[in-house]
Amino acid sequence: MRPIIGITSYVLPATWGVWVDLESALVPHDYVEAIRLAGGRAVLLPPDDLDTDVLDRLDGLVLAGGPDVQPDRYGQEPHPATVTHPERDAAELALLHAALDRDLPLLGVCRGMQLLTVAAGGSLHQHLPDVLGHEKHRPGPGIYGSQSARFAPGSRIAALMGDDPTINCFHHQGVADPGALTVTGWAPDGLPEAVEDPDRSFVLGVQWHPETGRDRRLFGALVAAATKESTGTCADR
């Protein structure tokens, strides 16, 4: 049985066929395909803050990209450029804390890395052009900023990325204070691009979008960790 990987999802109006602007739970298919190619089975998790029992049926979790985290969750007033979906914050933070309590393998992508940071007691820069003076991390609508990152020697992300440090970013916020997490990757301008929790079996956050290239290095590592998790739980399903 392939390990089951949950992916947190958007709820947005979507259009297909005869249906126009129908409220829908969705993620870019790149996430699903990246997990499938890495040997996992993807399931979508729409926002639901009633409980976290779904984790009993999962072997790993991906916190997907999306809107900004509510600034009041890290003690700030909202910036004019900050756009939030509070229902996602409530549901995903509940899942995140419960997954950490279970030591469930966890990968945070873009917003997911920022959510990990906030859960760890850290804080965010709400609008990077105000801090960095450029927009290289989000060059334009639908345009990824390609950069060459550097990684901490001996870190998980350094081992996974190997000789290719190219990353594709699309974000206007970033990590200011990582809280209890360890920063293990940086953009050329010094902005944190990867965080890890060395005290847990697999907790990794990346600020870029590895799903766009269906990067088997990162998703493969998540699925491998989830496979180990599934060997101890599949008999209970």
Contents of the next structure:
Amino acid sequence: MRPIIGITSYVLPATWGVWVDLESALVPHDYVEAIRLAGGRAVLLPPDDLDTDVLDRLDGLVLAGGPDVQPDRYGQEPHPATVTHPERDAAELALLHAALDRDLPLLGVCRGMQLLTVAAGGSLHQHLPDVLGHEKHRPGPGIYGSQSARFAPGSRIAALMGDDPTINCFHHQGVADPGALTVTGWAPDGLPEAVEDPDRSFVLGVQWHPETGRDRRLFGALVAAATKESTGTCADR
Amino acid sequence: MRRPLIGLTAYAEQVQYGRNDLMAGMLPMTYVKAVHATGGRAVLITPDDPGTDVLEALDGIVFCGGGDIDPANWGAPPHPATEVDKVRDRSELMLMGAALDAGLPMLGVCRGMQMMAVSTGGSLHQHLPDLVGHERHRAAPGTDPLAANASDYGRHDVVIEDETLAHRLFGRSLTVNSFHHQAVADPGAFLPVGWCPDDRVIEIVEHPGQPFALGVQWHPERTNDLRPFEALVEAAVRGRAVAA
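Let's see the other form, the form predicted together with the partner chain, since the form predicted on its own is already up.
Every chain and every other molecule in the complex is listed next, the one we just looked at coming first.
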């Protein structure tokens, strides 16, 4: 049996076929494909704040991209450009804390990295153009900013990325204070692009979007860690 | 106690939301809310993946609504009004075959009920208006046919056979919403147990040889009557107790 990887999802009004603006759980299919190509079985997790019992059946978790995290989660007032989805925050933070407690392998993408940061007691820049004075992390609607990142020697992300440090970003917020996490990757402007928790078996957050290229370096590493998890706990099932 | 985990078969579909137009794994939230409201925990099962190993993690499964099933699966040429999703067909036929083999509790909704017939050797009517001469099983295009304030189109009664699972759940009759243009012709290994009294279109099927396998042609997830979901979640809890 392949390891089962949960992917957190949006809830949005979606339009397709005969349906117009029908409230739907959805996530870009790139995430599903990235997990499949890396040898895992993806299931999508609609937000649910009742409890985190679904983790009993998962071998790994992807915190997917999405809207901004509510600033009161890290003690700030909202910036005018901050757009949040409080229900998703509540559900994903509950999942995230429970996943950390059981040392479930975790990959955070974009918003997911920012959630990891907030859960670790850190904080975010709410609107990067105000801080950095440029738009390289989100050049325009639907356009990814291609950059060349620098990684900390000896870190997990440095080993995974190998010779190709190219990243594709689409975000207007960023990590200000990583809290208990270790920053292991940076954009040319110094903004954190990767965070890790060296005390846990696999906790990695990246600010860019590895799913768009179905990057097997990262999703493969998550699935490999989840396979170990799956083998280790199968007696409990 | 941990809630039973209920898989929902989902779309991989080009969708528009906000300024985005992209391929998404997705499903209307009404299905998710129906599962959560009746005590289960829902996860979406995307159709891209041909493996069935995910069933080992589930306590129950809902085969959800969607596009038409490819008539090639029962050896018929396509009707001009038939619009198929072959990727989803392939995935759901495999999942349903494996779920039936495993005795996993299952609910089929609309397309999902039709999948129950097709996957066990049955067949469908490809365009009901040709057969029954009216459009009452489907609302006008472009409206939301399942909204609470929708027109009378797509609402009708269902009468139910005595001494069946469906009869225990619903009694002798109920009124349902309706949004489909195809219907079960031959239910395969399933039994037809509920019909629209006006035109004898099959509205409910069940499988006496399975712990819980119920198909309904309407959309209970778009109503307050969640009895089919309640029954699925109860069966999922029972099934887990047996397995443990």
